[in-house]
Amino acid sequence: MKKLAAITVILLIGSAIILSFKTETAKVNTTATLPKDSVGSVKAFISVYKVLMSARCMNCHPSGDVPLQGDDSHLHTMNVKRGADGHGMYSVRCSNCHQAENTRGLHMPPGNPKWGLPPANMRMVFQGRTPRELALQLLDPKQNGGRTKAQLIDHMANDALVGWAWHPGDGRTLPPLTRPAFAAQVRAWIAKGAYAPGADAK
């Protein structure tokens, strides 16, 4: 009788474990197979695009090899150039003025330990890109630093240098979304199919 009771208990526990596993697996599969939503995906990317085209993001993703400055995105003074590694050329290195943190004061040099442009072999240009062009560029590992979609989300949601855009120092405007809202839109864009806007999107 005791053996029968013990076997019954073991079977019940086993069934509970299997049921729990099936439930969790179903949750994972449901998340992984979200229905595609081209309209929702594109709408989310347009919100992402507006942030990336703000001065806080675009100034470090110029079309040329000169970084941009200010809310008006004018060319950086002092003849600063990208350089092969994105951190300047010769004696004019980004770290000469841009320290690990923002320098206090109105319009003083901003700072971050990784301050610089993308390297010359992976320039990641935002300036002048249409929504479609930028979406396709971001999704292309040959142009986005070799990132998968998951790594792209992580970079935009968690990278410290990206996060500087929301802590830019005195006298600088912020992007049009908060960082959590921005990250949510990036995730929605990818989760709904990572669709690129049409050629006429603005």
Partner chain sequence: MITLNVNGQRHNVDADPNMPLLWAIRDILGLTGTKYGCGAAQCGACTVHLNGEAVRSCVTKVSRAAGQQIVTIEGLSVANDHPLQLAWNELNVPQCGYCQSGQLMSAAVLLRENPNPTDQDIDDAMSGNICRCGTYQRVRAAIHKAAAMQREGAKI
The other form holds:
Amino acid sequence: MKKLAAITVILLIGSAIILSFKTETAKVNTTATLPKDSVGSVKAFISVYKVLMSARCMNCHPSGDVPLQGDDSHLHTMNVKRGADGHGMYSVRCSNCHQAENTRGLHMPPGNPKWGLPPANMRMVFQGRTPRELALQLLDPKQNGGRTKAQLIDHMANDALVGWAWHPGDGRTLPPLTRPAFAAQVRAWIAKGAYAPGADAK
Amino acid sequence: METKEVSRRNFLRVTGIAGTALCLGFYFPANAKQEELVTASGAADSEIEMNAWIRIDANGKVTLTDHRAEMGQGSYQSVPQIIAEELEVDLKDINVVFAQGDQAKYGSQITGGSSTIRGIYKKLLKLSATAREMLITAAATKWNVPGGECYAESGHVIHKPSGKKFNYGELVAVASKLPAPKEVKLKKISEYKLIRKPLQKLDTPLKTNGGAIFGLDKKLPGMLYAVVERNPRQRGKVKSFSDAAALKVPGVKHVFKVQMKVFNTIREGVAVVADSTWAAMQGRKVLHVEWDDSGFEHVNSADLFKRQEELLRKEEGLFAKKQGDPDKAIEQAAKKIDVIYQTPYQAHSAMEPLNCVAYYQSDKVEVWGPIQAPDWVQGGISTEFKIPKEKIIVNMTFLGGGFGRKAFLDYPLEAVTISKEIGKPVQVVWTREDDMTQGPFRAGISYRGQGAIENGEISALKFKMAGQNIDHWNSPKRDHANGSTTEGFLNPYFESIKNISFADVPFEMPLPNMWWRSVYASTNGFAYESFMNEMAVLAGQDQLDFRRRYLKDERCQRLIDKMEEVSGWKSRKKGDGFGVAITECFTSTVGQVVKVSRRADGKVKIDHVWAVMDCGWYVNPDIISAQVEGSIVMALGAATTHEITFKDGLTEQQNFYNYQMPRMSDMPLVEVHVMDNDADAGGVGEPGLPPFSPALTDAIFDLTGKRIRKLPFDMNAV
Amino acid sequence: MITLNVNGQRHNVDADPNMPLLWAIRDILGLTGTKYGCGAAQCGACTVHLNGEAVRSCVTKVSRAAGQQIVTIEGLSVANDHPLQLAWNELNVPQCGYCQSGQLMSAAVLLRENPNPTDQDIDDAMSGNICRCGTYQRVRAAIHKAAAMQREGAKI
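Any chance you could show the form predicted together with its partner chain after that form predicted on its own?
And the full complex, kicking off with our chain again.
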């Protein structure tokens, strides 16, 4: 029994290390539903919205074709552009500077193997969207990359590039919720009926 | 075309090769005002050490020693272009080498003040014509024909009646034994074949294939690399440091404290020496240094400018120039203005960060680096290390930009200090952050302009400046005005404006400061020419016509006509913002017209800049265009983004992420016109910079009605 | 030992895998045409081609470049005759020249992917390369010139 406990601890440490760099939350049953609850669903979405509109998420979901930078979400210097595939143009491709991992140090390029914006034909704009607009957009497979609700939850909860937002490197503010808390709110939003907030919600 | 380093041994040999090569240079007698032109045989006879400016060997190969730095301003092209003209050789047959630092041989070598051409072109023309005449005489002697029947062309002397020819190489044996003629005839401007032509630059091939050797590219066998953690408040001391972690970094060899003289203060730091630049940088990252920053003010930028403004309101200052009685005229006038302009501290930020290679040996010291003033470096090492100058060899590499910063001695001296400590050759590399945070900076200066208009005419101008004075590096004594208080302001104004004064209000700060491209004209020009534009508005007159009334000098009048013509000034449309400024800098006058408009997205865009340069006699109009284009880009950064600020004595900007350079997408269309005249040559590398910011802000005023008096300003917010 | 394939030559280098490619190229291989300007992927002076992409070698670790195809300015052409190099010479583009290796390496990717770039394309491709001397207007003109030369059949 003692031996088993020790092994478990090791496994936990092992998985914790993996989680801290990759997924954070273990896979959960993303198809779970709860009784419909428009108030609870909207409330959960507002929490989700705050995360999505934080600099760490919004900077790569800009309204234009220029990514944003910094906690103040200024236009990316160097006239960087989205490009057709979302990974930049010509000699200014994302991965020319952004490595597979954050480059250490203040103001150094953050990194991830998938670093980039959504592609030009699926721009997934966050910047400037009201909560209602963003909720409807996220739920619309024509605008969300063809994702089902389950895939949407999986993306938010497990995608490695999304997960970068919680390991953004030196000097960058974290989103307002932890990733597990964020994932929980996404699940709650959808499980409670995936309601979009009213037009006047902020 | 290749660059090679000339060793000192080669130089000494030069004096002894009469008969096998023709060498001509100048001898700068220590106590004489006028240098003498000498030939190698003449030098050998009189045992003087000459510089071999031009050397033609028995193969006809011409080697030219460029006594000045090449930092982008074009000496590598313009100096040979002058020599090839009068020497009658093809540019492609000239090999250019950089001179080593030696004031006794070359006279002043400081590449500053836009002085390379204007300082020496007459001598170079004469030197080359002298060589040509000696070669012609040699040929005539060999053919036994009158010299008048011979002429030189393309590296050959040709006997006109017979068509016989010698190439220069065949003539050097005879020519080198001839005495130099006392007088030679120089070409008229109309006879030039190379000068005034936009020829392709000789150094471009080296700069398109990675072949040009900059300071950072210099490698020596066994060389180590050093980075230095310097006090972030520039003049503080090292209290203590721990080297344990740094010494554990693979490749790190030494960690020790260094002291460096910076003007009249000492900068302290800790050097990390390793077998690669990267290892040294890694070692530095884990260095723990405690600083003692007591005994001097920790500057805050906001306070600094507030203090300047208070001084300008309170103090009369020290007059640099005064005529008439501006105070009385201003007091009596009904129409007057009284405004403050502010310009920020600036970093030089050459693309090649500071660096230097040094090798301190028991019998000599040799340095290689991007050095603007090799003769000063030689002198500085001699003084600091108490070594005779003849044991100090200073080699200039190509400079990856200089802008004034690389005329300072701290970084070569630092390299020598470190090499002496470790007993090995070392390359000291400044990171971009070191380069940006340590200064010396261009000082931020505030100005107060007061002026009055009577009957549509300027009845008085009164300017005061308050800012750090570069001359106070070594002596902060304030008993006379900054000698550059009127720099940038056009002299003809003094003839047509009766009541006028310029004063300098003493202002001191413990921040290292020094010249920056176009020096005081870069800040004065903004204040003085912005003010002239404000006066034009007050007088209800067109800015160009207004200047015409006061700049009665003929060259200025022609310059204004040209500005008007090329910019379409008279046919400008509603909705366009047009602005102008004219400044003088290093004896050249540059006028600029800037056009701005509002884009569909509401932001103001610079559509076009027309620059008219009057630099008198010139060599290569394309180099002039390039220098003015570049000056405008540098001025654009200084006007719209660049500001070095200090908080608690620390520089707040570290790298291009918070000191944003203009980029391709910011580049306005620049059109440069060069005035044609044969007046003495003026500067080229710097004079294009000062008029840009006042012309730009004037254009914005024209478009928006808003006058910008503080730089930098945000183009996106106007 | 890490294998670096630079300009068609294989080098086995003994370097910290975390060392930026820039310093390996310059200090170990001695190819000094690639420049250090900022160390923070801000200026583009260190641009080299990694499998054809214009990467900033100051933030690219040698571990990423191991075994990949690297081309530096020294390998852009054999005889300094890439259309861009010819155009750079013709239009006197460089001043101090320090940033020009990076400018050329970036421009080469642009021309390869877009043989007929507009001014906007040039803005989009070249704004990652800082030139303190302010040669932008000439870089732009020279890219147009090289594109024309390339269309007329100059070899690449």
